[in-house]
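The chain below stands alone and is given in structure tokens; this is the form predicted on its own.
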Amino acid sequence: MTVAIILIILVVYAMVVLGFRIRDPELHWNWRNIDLNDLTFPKNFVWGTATASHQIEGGCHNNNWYEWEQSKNENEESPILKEAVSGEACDHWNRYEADIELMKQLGVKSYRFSVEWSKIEPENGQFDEAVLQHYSEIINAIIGAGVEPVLTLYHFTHPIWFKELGGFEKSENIAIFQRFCERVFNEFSGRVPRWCTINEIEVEATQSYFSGTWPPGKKDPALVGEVIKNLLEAHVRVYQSLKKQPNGDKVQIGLVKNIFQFDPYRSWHLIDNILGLVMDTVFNSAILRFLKTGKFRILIPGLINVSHSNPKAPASNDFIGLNYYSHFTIKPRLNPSELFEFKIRSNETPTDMEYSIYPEGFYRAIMRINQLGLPIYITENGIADKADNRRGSFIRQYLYALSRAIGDGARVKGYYYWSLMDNFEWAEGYEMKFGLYEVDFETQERKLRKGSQVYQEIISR
């Protein structure tokens, strides 16, 4: 090997490793020297909690997730952990008044929830007035309890008929989604001051078309890029349309972006760093660049090659929603079907999900998304903790990281803990316990967890 080749390799190594780490360096604090009671939040900071329709309502029998739950693979295995089905879930559709009372007991002043498209528009172009009236009653009950409603238009579920048209794989279907959004907005915009268009574009695309663990269960990297592009375009079109509707100038509308960092398992390792950079491009940087510049591009030779531009994108958010849970540390695998794996380091505390407690990453994500120059709402943050022996410390550490980010200039206006209560956690079924309230799914009894009292206490302060 010549000296020139060695130098080229070293330069490439330095560009990848140093460039990736300088942009968003992995961060670790010495928690022994930190006072977790040293919290400062703005005067009108919004404290809230969040849910999603399919996960809590019950009776969602006409959407892509219901169909997925009934399916089997070639080995006659369910795609859902322990063959769970959402079924009646938390029966929130009928028990919403009691659940709103739980919010009052927590002390939260805002509630983020979603409406179920498949119930509102069970057939293409046919809207169910009784369902819209039911949601109207829920909104009135939320307001009547002194809680601010925040409505999400799309949270991973769509009608089966929309799936059969190709869903968000096809750009021509964006107009159908826009029609649905306009109808819901015109029903409720006079009472709902903040709207989230689409929840976690990158999660839907990668889970559904890369890992294939969510419906429609395809493993096609090219479709990952196409679906991300179409969902981003859908957000811009919906934002621009809703702003022209009655009350459009009076409400706030924004996208909800999840951030997971993909840190190299070994900070010095070239392949670990390259994998982290590639995953970050798909999951984070390409989307953030589109929101800031209107230009979208993902190029991974042989896998994804998609580009798109919309000059209206930078002016298509009144706020940005940030969902954050943890980071992944990534390393390669010598397996043609699985080229990499995510690892939890031995010095990190695991959650019940396949990732760790990492509050420093929350700080990193906030400071990164703050570069968009928009007001920020933490629209989801929580822990799966069935034993309830980590939830209290999780809340204290993550809220410390949030307070620190605000002190360092981040424009965060509110925080929504995920979730109000245990629910159907997608492919994880009912095994993951994110709820502030524990739910007995046989009796539908709700009980405030001991660890959740930390959140209640901090709100009261």
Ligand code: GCO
Given for the second form:
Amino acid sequence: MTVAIILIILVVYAMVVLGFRIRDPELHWNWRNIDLNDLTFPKNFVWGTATASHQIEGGCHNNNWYEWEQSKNENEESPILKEAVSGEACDHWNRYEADIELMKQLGVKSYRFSVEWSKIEPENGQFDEAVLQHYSEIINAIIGAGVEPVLTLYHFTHPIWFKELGGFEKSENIAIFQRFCERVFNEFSGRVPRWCTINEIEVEATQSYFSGTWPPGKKDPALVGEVIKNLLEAHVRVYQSLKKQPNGDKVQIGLVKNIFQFDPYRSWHLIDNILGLVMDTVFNSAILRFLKTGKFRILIPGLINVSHSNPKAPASNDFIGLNYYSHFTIKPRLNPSELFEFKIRSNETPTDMEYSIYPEGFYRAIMRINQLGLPIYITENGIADKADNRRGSFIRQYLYALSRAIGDGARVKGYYYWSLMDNFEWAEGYEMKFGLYEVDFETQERKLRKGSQVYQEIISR
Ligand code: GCO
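Next up, the form predicted together with the named molecule in place of the form predicted on its own?
So here's everything in the complex, that chain up top.
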């Protein structure tokens, strides 16, 4: 009897620990043997930079994030670090011309930005022509500077009225989102060659419904599953509908997927491995499977039980956007309200966010997403580094990993550094400095960081 039990435990152990390793093994290179100047990028490779409306524009007073920034919990605390509010942010709404000039100085040829749904459709079904006109002018200015505009339709924020209808918790609201997307597409599809539908479904669903650190601040795993499902379905419907609009066949449309790996803090530890596997299923593998096969299923007994299928999903991306920053190393916690934690290993270099510098993970993520068989754009990659003492080497190492993945067959067409300038970093407020340009939020002055010159040099080469 005891022998049988021990055997079963060993088999489970081997299945979990080995299964994990075989699927997406954790990788570490010996950087001493690597020549960081050994970079090869294809001809016509697109170099760019990225931002999002709520983080830079200022004056977003009508969306779920605005409301969240004003809110307080039961202890009268703001959900945002140092009680920050997005407020005027980088005032990009008024300073876009000067900001486009900054892109020219960098040498980037493409710019990924998002439009603010709550400004364009301030009330359900009512579109603001002046706002659309303003975006039209921004797009013209981008093109006028010799830069290609790439437009994201949905980057975490939606109008308060949409939230009050239940947001993406309810599948019947997808049609409302689709109407907004069609409207924007029909305004700009003649001038914008590449479109991102939705940014990081998995990040929004887990932050908003699992950790509860983003609006609406719920902690309900069942809703995580539901919202992922609805956002995936929204992507497919929007893609299918936009492809049928004028210019639909001329432009490229795709989803933006974030990959964070959830590696076991201790590679040999059974619980660390199981936690990593569960997190990876929700965050990565269930979504990638849907994009590849049209079948979506997450079953975590007692927590999430959701399934969905849409046979159109595998043919609903002209490209896939990949956002990559790092991996999380996960371990259990002996605390009933928080069952696990992410802990940076002592031999890794931290960024200012709660994760490390991990270029090998960038290589892994690219090779993994390459299995979708689609052209890939790196729609975001960057580092929060206030001291600016890691940015330069971050850029060199991550671009080395990118170049190596391309050498090994990944179909990567372009790279967008996150972000053009410091901006409102969601629950971290203004504390995280992701910008190639440093922003003084008192004077709105922008200054190129020293570390960013590495990106400038590599582009010019
Ligand atoms: C995200 C978003 C960006 C972030 C960036 C840095 O990944 O959360 O796409 O809006 O600002 O990733 O964290």
